[in-house]
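Shown next as structure tokens: one chain only, the form predicted alone.
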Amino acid sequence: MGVELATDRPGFYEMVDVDVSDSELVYHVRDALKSVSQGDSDHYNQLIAVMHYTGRLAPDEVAMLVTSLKALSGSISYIDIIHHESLLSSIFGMSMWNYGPDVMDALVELIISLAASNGKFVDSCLDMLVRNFMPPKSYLDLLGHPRGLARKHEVLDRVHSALSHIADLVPLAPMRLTPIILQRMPHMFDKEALIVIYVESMLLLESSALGELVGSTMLMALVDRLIDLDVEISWDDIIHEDSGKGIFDMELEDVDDIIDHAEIDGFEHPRGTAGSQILGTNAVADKLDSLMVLICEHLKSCADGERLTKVFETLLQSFWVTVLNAYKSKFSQFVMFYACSLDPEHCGERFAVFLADIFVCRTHPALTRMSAVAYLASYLSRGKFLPLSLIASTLKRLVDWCLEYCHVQNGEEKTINLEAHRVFYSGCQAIMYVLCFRMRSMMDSHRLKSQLLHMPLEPIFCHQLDPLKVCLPSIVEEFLRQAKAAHLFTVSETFLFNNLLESDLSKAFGGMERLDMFFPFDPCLLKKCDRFIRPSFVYWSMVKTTYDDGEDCSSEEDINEYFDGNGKSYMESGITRSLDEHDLDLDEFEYQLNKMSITPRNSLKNGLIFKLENPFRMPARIRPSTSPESL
């Protein structure tokens, strides 16, 4: 076999219609090899001007340098790190994007071969691997079409096959490769396309046989990659509400509005759900939800493949390490919450008892155990696919945490400690947050009602401490309207809440200024991977209430026995006593308010008076959270 070669390019072949077969190329490489380290470099460097070759090739210019490449690969014994290092050079640096399917396989070819010849190579060809993950920037407005994305896949085939025998060659490779892949991921300010293309191969390497060797390493760097895209999304860019509103009233959107969306996305949005529309337009934001989307995409093809249980516990681990104390995190949890809905058996209760271990836990800092009920709090009101069993069951972890707290604390306490027993208001906070969603269907359970029934939440909500007061008032307003028409306990009709920690309306969930919003799992604003949450979702619209339609969700029969001999509840005896009672430093609270998310800031410039009959409602979205720093 030979090859006719002809070519008006300087380059290592100064022959015109001159055939040379395989054997004497070799031979010519060789020789061009040799003569360098003789002083002789004019046949090394017309070589190295062939690997040059670059734009539209001529067919016989194609030929030289496949043919080229080809020798170099049957003369591998003779590259020399020093004396090669310019043509050595030449080849890590050639782009496959350039080239047709003749070239790269040659390409191909020689970096195996180089790599398994000498181990000096091997980093400098996973290198040139990898950079191949990406096309040259010129190319990037080409893969959106039909041509550009055929190219895509024929080079992205090609380089993921070769990392592959290299492994299978040189048993440190995976090892060599992880930290390479990591220092070539594109920064989070390059171009989407860039970004998006490189995951895309991280994922595959995860899915392959190299994924039991670097894929959870390729796992938790895209999450932390999540975490820095969501982090620098300003709330300035979420956030443009009227201020003058309050919270709850905030978060329902106008039913028109709603409709005027969901006929411009295309589908329906649940009513009383804002969709995208909070979330302008915004790079950073779009290039999260385009990583989003691939990630879900991802873990849905792992469950497909039944690989979804050990992803999940890499997943789990990136979480606690990377996504629980992340400060204003916005969307990158709702991987989270999607790989759960996958598998609920498995991975919705793994997660759930996760998070209410590190709550119990006291070894933990504050501020995580904090984070994780906040989290617990959110995932068990909105995840649509989690069994109340499972919710019932962790609801009683809460509660009996809760109430051991409250007997420990049962001292002469005069001022409420806010830095001290934050742990304990995050909790009481959480079990009324879920309380809130999900009552209702405890309630029209025979079994889960009496479990509820029985739960002490009385002594903790009428204890000293008085979580009542502390927490986020709107929450509080909900849960005791809907306790009320459960018949959870007795109160009153009215509620005199002196110095109410209530902030000033728009900032009474964190606000503009503070933004330490603590229910991380609120509806989800980015516009691309919320396809892959709303199935599993419950938004506030949804729930049915205990007081919905006037039914009454207790009998007699069921309540009579948590009254005491007055015929008063302890939590009617416990609510309405005077909180003047307790010597409140509101100087020092105020100082704890700033430190603490579950409770408003400016929260006591006006005490207000909250009635059952007209309490605030509760939100339809609530706007994402952040892992609340300085809870």
The other form holds:
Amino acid sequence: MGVELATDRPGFYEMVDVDVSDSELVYHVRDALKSVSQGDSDHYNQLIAVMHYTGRLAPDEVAMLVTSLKALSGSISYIDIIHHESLLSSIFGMSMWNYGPDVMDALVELIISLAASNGKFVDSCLDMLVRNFMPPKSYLDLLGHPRGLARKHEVLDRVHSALSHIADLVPLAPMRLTPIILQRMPHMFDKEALIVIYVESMLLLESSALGELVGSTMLMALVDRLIDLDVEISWDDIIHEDSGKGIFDMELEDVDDIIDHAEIDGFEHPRGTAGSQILGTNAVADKLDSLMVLICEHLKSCADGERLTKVFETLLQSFWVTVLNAYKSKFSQFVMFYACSLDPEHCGERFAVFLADIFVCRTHPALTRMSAVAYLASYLSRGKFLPLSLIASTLKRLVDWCLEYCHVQNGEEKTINLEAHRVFYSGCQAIMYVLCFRMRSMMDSHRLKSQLLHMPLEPIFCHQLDPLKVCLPSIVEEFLRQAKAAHLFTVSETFLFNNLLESDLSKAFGGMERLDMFFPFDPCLLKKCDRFIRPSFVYWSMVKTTYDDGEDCSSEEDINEYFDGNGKSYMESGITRSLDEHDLDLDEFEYQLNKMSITPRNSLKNGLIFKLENPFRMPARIRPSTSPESL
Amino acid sequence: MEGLKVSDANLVVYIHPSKAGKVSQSILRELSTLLFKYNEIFDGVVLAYDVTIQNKNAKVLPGIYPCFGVKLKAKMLLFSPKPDMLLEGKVVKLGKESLHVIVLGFSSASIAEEDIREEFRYRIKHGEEVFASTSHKRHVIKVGSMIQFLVKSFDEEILHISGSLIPVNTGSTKWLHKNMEEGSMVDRKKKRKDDRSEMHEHSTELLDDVGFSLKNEGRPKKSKRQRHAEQS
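Return one more block: the form predicted in complex with its partner chain, after the form predicted alone shown previously.
Starting with the chain above, the whole complex follows.
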């Protein structure tokens, strides 16, 4: 193959004759490399110059680059890590995104050969390939266009096949690869497009042949990143989590004012730090949303490839280590929800059993157990795909545990130390919560009805420890109402909760963390990943209660109307509709809200720009935003 | 194959008190962190181990976390290639300028063009890249063949070997075995064959066990010799 001289750029091949064979080229390059240690770096520097060709390359420049790279591949053993440091750093600094397929192929060939030839180069080669997961910053905007997408496929195909080639030649490479990937992971405040494209590669690795070795680390790192982003979305910056309802109410009023300002300004530059934080967290929510979409899609492909069970084990492990103990994770847990929905038989059951095991095990810290049972209660209530038999058996486990606990508590205690029994109260509240959602369906099934009627609920709830007084009033009220209609048991006292927003007692057992008001699987407010969750999610309005005889039809209609074709979240649509129809009739609106969620009354803080629902926050009224776009 | 050895080691593994209920599991976990890494003290890459717990009593180390040290006796299978040793490996990549080999499935080795003796020429036979011997027609090295090569150097960090096919007794193992003509080669090969078969027995035996339970775990050893811990 001949080489054409590049006349406009002073090149490496000026000294060389026009018709040069490949092997002669290789000898030429070898000479250039060898002569560096002897002090003569002219040809060497020219070679480096070729590596630095940037911008749109003319065909002859491309040819020169390709042949230089190929010649270098043939001279691997002559490359010395110390003498040829600048050449090596030039090669490792090249970004495949800047070149066409020919150059990409030659470069990849060189990288693979370098990695295989000498152990010292392995880390740098892997690092170079991992850096090529992401395009140069300037390229990010092009990714949306077909040309950019085509280039992306070209690059990533080659990068991943290079990684698997290197793993074939250097079996221990995956071990070195893992820390490099974790190190190079974009920071959570980096651009969303950058994070997304990197995570795509991580997930590709997980499903590739290398996935056996690096897959679990990838997944765990991803869940960690989800939690990092999740934690950034918080109310803490805006609303202080102090005790005392009064202060809280006032602060919420302030938020309303901030929102009003933001609306007026058109969300451009809200005044004050709190306002800018509203917009700041919006970006974080979007990043979290995108990552969750990626992970959900990946899980779907795992399920299709029948790998889900294995991947689920890693997820479960990650959930336990990261999510369960994270302070009130907002949305990250929906990844688990979705995974369970893909395989209710194995994964769905496994998750429920896993959570129940943590709850009943005495060696776990109390907060972990309370958190686990909160997850369990919310999961059993919201999972449409869960078989009633599983729910019933898990419920039975909880009931048995609570009963056992009651038996152990003996003696007359004048004043009950609520904190000491907090695990018990959280268990009781969990039982009530699940029954609020599932009582009707269980009563409708003959077998489960008898099972339910035989459950020793009365001794638990009427015990001296008095869970009915301590647990969250809204839940207790709904539960008793349904229990009465189902003739589950007789309660002598009538519990009247006159607009009690919360019980101080429930706050006492919930502790500083307010785990009494933690309902992790309440409707997901992230726009994009909601479409994965919605089909398997039980919304409160879908639930038939035991006292719900005549209203069945209307609630069905409501549901159909509330599900928008646009994929707007249920809450959004509901609010829009209610707003359109009822013209900001607040009482009606509240009623709608109440119908939607069992979580404490008036607790939904809808109408805010980033649509956050914080049921674990103290309930208060918030005027919903008037414009649908802001929802 | 040279480079494999079995060493006896006296070890003490320190276990966190939270793992007191599952001692053997944590011992295995601790020891498995040694695998496939070069260990200076053992002077080799640990491939497999066979562990027996010496004493049910363990000394508690005072400190913030009172870890307790369990004394163990272990047989370690070590891989420590030294220069001028002969190793065997499988060819995974063959090019005009270099040959890439994998030894024992985990260690990569590369042989550069200048370290391949003149006898071998790069050819393309039947569409396949091979190194064919010019003096012996049947002596051919291609992708997938097992070859025996000399160690030039060993990179302990990435476990990469730099090899050479210069000496006469290197090349395709299949051909080297068959070729019994030279007397000296026969003697050396026979000796190496014996060593190799012994090593293989050892390694396969131990490698089998490592994946599953400890061989002698629970079974008391017949000779109870108290050894002092040489190693902490």
